[in-house]
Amino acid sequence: MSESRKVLDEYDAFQLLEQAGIAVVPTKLVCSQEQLAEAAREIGFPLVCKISAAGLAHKTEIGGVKVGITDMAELQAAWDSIMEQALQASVPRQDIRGVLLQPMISGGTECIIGGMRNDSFGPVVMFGLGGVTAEVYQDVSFRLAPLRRIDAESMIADTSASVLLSGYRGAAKGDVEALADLLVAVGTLIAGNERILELDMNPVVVQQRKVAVLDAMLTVSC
């Protein structure tokens, strides 16, 4: 009998990585208009407002993410977009739970962090090149889990994010450590909780100081 899974609403990952210990870009769930102005005071502009459904992987695709958002109105017509885009979508209009507002961040080195349960050898860790063009390049590392500190900044210099998080071309260097730490942190996850079927976290911007995780995907057994 195969095995039942369920992909987690982006909202509900964040929740479980946080208490994982895994820090995650501040998220405030907006389930009406009418709450849009007060989560926008609590997070603060420029904001990223993203769909949050049930069960949808790929929101960028069906216009479901509005980034640089600058002010109430432009905020409210990202709701409006989002939300008949997700209809038009064919997103079942009970799966859709509202959206989320996260604070914009820019700059930094875009990576991916995944992990997954191998039939044959259990837990896996991965790390590469992020954002829209992690699928184009497939720049990636893999080591079972858990980590140790060795293991993942081995991962890190097995890519060519290594390049990237060095200074490349006079760019600010990223925070190496704190992207191992990272990397150690989501092994121990995986290798704890048999639940967790795959994880995906893209994308996971490096900075100068900090490593900010700004979206992620989990799904789980039922």
The other form holds:
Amino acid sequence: MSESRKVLDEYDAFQLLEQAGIAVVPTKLVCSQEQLAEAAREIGFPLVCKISAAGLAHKTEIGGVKVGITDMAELQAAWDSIMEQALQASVPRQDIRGVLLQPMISGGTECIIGGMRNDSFGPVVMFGLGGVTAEVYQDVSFRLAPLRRIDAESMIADTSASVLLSGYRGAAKGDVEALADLLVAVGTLIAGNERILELDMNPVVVQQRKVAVLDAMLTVSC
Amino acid sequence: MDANLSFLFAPSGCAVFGASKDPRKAGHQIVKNILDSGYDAPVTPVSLKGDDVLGLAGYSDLADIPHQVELVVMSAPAASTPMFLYQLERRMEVQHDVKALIIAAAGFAEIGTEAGIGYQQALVDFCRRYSIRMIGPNCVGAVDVYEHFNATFIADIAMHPGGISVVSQSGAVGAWLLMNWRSSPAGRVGFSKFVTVGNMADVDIIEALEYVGNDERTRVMGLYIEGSPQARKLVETLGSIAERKPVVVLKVGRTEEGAQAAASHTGSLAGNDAVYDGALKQHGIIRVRTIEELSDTMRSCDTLPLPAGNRFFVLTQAGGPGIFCVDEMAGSGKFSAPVITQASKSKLRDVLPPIASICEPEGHADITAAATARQHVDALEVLLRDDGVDGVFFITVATLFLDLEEMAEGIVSLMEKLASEGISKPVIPVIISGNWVKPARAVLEKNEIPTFESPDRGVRAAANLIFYAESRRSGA
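Could the form predicted together with the partner chain be shown next, to go alongside the form predicted alone?
Every component of the complex follows; first up is the chain already shown.
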């Protein structure tokens, strides 16, 4: 496959996911500092502020993500810091769209859900324990897309995420039903949309009564 | 393309091009194997000098053979391809009877030379022109036990009928499996069809699988594969066979195939082997890790009933091997301990020596070295009659005073008696160990009860049976 690829900004990725019926965490794109206050009122504190820039795959590494922001002063400071560090990291000024505001979600099990188009297998879905250490532990499982409900359930059971989600050491159980629904939806999306080359939803936080997609990266062919 | 590959397995007449009088040559062994397998249509050796081989009249030209030739096995050097095709073409213009080729010779595209690639292409072009089907080049051939036809150059295989069929990408691994069966306790393992595909210039592994998978005598399919550029089609083909019969796959090359270069976590985690793992499981296909597990699992699938559940009892006559078995069961995560009824427990106490340890813990009985052959069999009967038991690991260690053959015969009669009453559950006998126990194991294996070299091998085979049974029940 030698077609040209484009990494979609999180905001665009979220819009594509929402069109496919996949719920993501509420997200406001803020393009100027003047709009921060109104957007923050809509999202509510505490919140997360992330850089929004075209083609930027790893936001955390350049200091582009600030979490646990509790008031306007902190939010203003976060904006300044993110913009400064982005320019220091040589993110082209014209690529920076602004920031994304999202509610701060705490608790739950961090998982990763992925999709990709493999040269030999075609569309594939991945599930596992998420976060930045996903590649260290490789605690993931794969199935060919599209998925039946039973495939989604068995791929969850294949990883140690299933142990955490079943209420390990008194922790609250995770909403495995909603998680399985989400996996099926991702399978349908990647199987039905040949332009999608890679999809990372990481983290996907699984809580007792819901599943929240907190970040997504999509690579499409163009 | 003619989908019928039957002429590879059951031709009415065949010829061996490159036949030799020299027993060290593949061109000799192929003729010998065809003769020894009891093939009843004519076989003709063809060589430069037209030598007779093993009492068969030889020819120097395929076109001169007076009887029908539906299959030609080619074992001459690759450089003789032009001569081979010249003779074959003359035959097709006059008799036009050849339907299939087995190109056993090596030195074609697999060595990467211009000449090798050219010879292979010439074979392919010829086959397309005359609608001939071809396996190879660079393969060891094909076997159909029920057709009494062994067109391979494997030195020592037992043509015994059974329900296993094997498709192998590697000739060497296929030969490894079949030759190992010769050294099993009964000296043979029953099978149906065997085919190696080599370079896959015409018939590829997917087509071979589809053909063999449709064979009615095949009750379980085995596959050895290193990789396929059409992995999805391969897995889906296997999956459709697995809806009808168990499919067991030994897929190697786990470390070689790295993940595709990718920006995402998913892309960098998606090594082909990890995707194979999930895709095979998704389609209810059993994946094994070793030749031994492939063999054990295929034999179990062929002759044992599928377990109704995962409650396997450990009936052991010796402590150590029993613990070994329990550890392996726990490690597999596939089993749960059966809880038998009080009535069954008290029956076990009645039939076993007083020092036997019964159901402490549940699902486990150590009947001790004091147990006689009869007591082994009686205890097995109690367990198989208990509705809480889905299968039994039957572990015993040879002692000088235990009559192993009497025990084996007792198991055979017990299984027949229970089958007549409609009780059919898998029993995994592990009789330890070595040459001493081979006669007893042979008694069981001749009666279609596979035996296992060690508890861990028995556990893996049983776990694979459970996986297949579960995936059928869940409609996977």
